[in-house]
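Only one chain is included here, represented as structure tokens and corresponding to the form predicted on its own.
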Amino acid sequence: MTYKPSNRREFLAGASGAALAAAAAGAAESQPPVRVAVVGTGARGSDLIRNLSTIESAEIVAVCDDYEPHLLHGHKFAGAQAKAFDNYSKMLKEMKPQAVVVATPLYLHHPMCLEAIDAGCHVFCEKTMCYSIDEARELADVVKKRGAVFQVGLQRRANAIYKQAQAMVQAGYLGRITAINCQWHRNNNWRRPVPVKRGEPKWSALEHRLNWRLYWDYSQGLMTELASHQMDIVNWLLGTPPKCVIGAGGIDYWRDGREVFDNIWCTYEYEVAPPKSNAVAGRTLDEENRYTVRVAYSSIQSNAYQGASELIMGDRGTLFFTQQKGLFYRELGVEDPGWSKDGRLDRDATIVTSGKTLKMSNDPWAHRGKPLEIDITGDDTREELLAFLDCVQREDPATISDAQNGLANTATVLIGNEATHSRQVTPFPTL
């Protein structure tokens, strides 16, 4: 098969949490819970169930899923008050369900997100959006002229942590943004068992079905399954998609049949504008005051060094942050090099005198101040289906990841894919 381009740690805002939580909460009061059916039961639908069963605003009426043991599993979470299907259209017509949770491999989501809203309901799809940017740019049509409520799951969006970096960046406390370097780097096959032994005449049709990730047909690969999740916040934080990308990857570690890249690195360049905490006093925030930032994307599966983590760097500070923690860094020696105090010339400066060059200090921690800690608690797929929940019952389309945001992340995935194949810069494409 061929690719198809297409302690201060309170100092957390973690109320934005709490409100939305208690948003929710006041929504399910008034009015009865969304009825909401799943399609897809496996591991990440699965996941959504039993967090879907938490929620007072959401009864889970059904749950659908054509590979038997999927199904079995996903009801079990679901409970019994939900009707079990191994056909979806079928279960729109019997169930007719206010919300539906599409949770099914990539070339799926297309085509079962429009029986969805031609059905009448409104569509919470898993990241990412869709297998190709022109069926991202229907479904994103779709859902403008028919006003559904839609809300891609790219669940950073509904995590505290994030929320505070967006913040902060757009406060200016790292000042003008210079680089972003983002990573998912795991040690592991991404290879799911198949319960018949190869050979049987079963085996390859199980193997695609259960293994969809590998296969160009059905996925693809590591920038729609991962990197969509980080360069999503990339996009957010610097309030613009990428202008184009450079890339490299390949099959090089586990050489097993596997169709996608079992390694890919990015390379994204934006043209932004300075925060406005940077702005000269009487001069506009123009197109003549934009400037370059590049964005390193890596993703590997034989080393998890670090694991998923993003770094945004700027002339006043560092932000290092993951699902779980933040740490801020305050750029040392910005208002002041100190080249002439305590003797640091010899650590910190790079001088030449008399033939003789002095080193800059190579140590990784000399020219960052005392992180200050960013911590919470909590579930962000929780999070992210409770804010769709509130967008439902309210019949708000104003999602926090909607399907022009979702589009725009489709394209910026995507172009990645394609630039490692062509070997060639690869602009982002008019939306």
Contents of the next structure:
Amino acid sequence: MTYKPSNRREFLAGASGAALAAAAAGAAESQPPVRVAVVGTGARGSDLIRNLSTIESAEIVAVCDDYEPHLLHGHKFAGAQAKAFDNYSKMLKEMKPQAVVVATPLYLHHPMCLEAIDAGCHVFCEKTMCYSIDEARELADVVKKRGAVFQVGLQRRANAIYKQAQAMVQAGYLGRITAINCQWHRNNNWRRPVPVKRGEPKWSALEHRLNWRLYWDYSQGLMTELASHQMDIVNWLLGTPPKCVIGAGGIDYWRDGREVFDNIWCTYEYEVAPPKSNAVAGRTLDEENRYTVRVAYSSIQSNAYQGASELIMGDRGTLFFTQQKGLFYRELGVEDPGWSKDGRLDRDATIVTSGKTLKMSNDPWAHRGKPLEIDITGDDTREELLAFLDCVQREDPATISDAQNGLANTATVLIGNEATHSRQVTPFPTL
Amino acid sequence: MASLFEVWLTGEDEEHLTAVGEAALDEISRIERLFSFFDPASEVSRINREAADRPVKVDVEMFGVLSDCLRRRGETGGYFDITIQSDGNIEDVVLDATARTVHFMSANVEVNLGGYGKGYALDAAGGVIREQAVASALLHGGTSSILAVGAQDDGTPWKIGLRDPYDESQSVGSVDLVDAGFSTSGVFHASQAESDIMNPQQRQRLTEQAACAVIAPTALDAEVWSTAFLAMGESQARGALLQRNASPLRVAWLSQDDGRTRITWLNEEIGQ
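Starting from the form predicted on its own above, please write out the structure of the form predicted together with its partner chain.
Expanding to the full complex; the earlier chain stays at the top.
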């Protein structure tokens, strides 16, 4: 244990202090707001517009969608100063925005991002970055060559819970991470309402437009729409993309004409070199001692018992996340990590009580002790947009989730689909 | 809000109705995320955290909501007040329409949309349902706020039973709703010494047991007015209703007389 937070409060302050300092630095320069255009004004696009409209460093100059009900909805949130377009190329040409936010269906990310970069714009692209690994590779390449500021909308990187969790993993709170379970379980048909009846002439076109997530031509299903967020966290915490994956899935419940799997189960293997800070007395953990961490990922749509959550299991502790709450539990049975017995008044927040006490407890969860709770401090979508705009103003390409990360994330989730289709062990490609 | 919301939809196409129901519940969740007083990620929390330090830029919808709250405060003679749960005063909430900002002139003031959000969310979800051509639906938030979209599919009004606030096992009647909002507010139950609802004029919690139910064109109107009328008390509520000539509100007062629960429709009493 090399990192010794003297107490919980200081540790928390340390984690959020950096973010505050960054925000203050951005504001101090008092630059004019970034002229932003948003393409894709459905549910997610409108939420991005709403968040942008509350940020002083952004000015929404235009919104674009070729589906009129969505365009009207998005425009309402953008405000009267924004111009509405149904043609993306025309919007880029006419408005010359500094930055473009791409929130269209997955298959359009690649062409739209390229067109924006070609027009000299910085880009915020919703996850998943691209429909295919080849597209992602090309886009990452172009971003690098053009020096564009590019951020993929993997907003857990801007979420206070995950930021602190990452710091805790780095500091060795979990010891050696040995296994991870991630799931996004819901119990609904994942359908958006279509304004005409099934079977009517216009139904098919509207169904594909509105329920694009359900069809392979536009979407890569649960892996790109849901798993991408969680697998990004896994790659972040383990500090590396996976080595390979096996997968299984199918359409077993919602047989309503959809094409993408309604349940998918992937097991990833990561080869991890333990960070030096995790070195434990009597054990050498260096490059030669790389070990495998297996990550089980599942997404189903017929039971919502544990919702969207991630369970990070280390030999010293466990992190359990939902987007609203993070919980840290210490494991019993490992050696005393020192920091838990420094006589601090608030140590009950981080220390499991002694073995004797535990034996007397009738609490079925007592072996995990009282968890350390990690709370959110703000809306992570707003936070990720603030971070992006700050990078745009400073022309700093080092965004919290740049195109290289977007490429790794795209490849991570898409090999899950590939393995599920082929029923073969599928290696992570060379990027 | 943190209430249980439920949606009944009637029609023939189950797949469509399911998708519409999900969209309506998504809309309610969206609003709950923005309005929550307790969730640090909500817009209301951001405003309460920052607006005393500097003007906080808010989105078009939130600005509309805050403006509407200030307007309704005037309309209810101060009995609907989103700052009443804080130590501050509503005069310290300053809105700037040009900059679309909210600024608190005092560090003691906080806004709480608790008495507004349920009705607002129900109306918004009702909008989603109507947009998707579902003609008959009933939605409620915590059973105290209800929105009827259309009538039942056989054409008869939605029938809502009223629980006797003095004896929760009993019903004291029912109301018929067609395209209308409904809300009840009460100072209850028997074991409760004082209400969560405050009288903004006296800045005190209500202590006299009573309940008020309002039928209104929207769930939001019903929610705001049932809270405001209850805070006023029966006689003042009657006066306020008289002043609002040809008001679309229908107001019921539930009180106890010789151990029996009595419903008084104030509109009928004042000949409206």
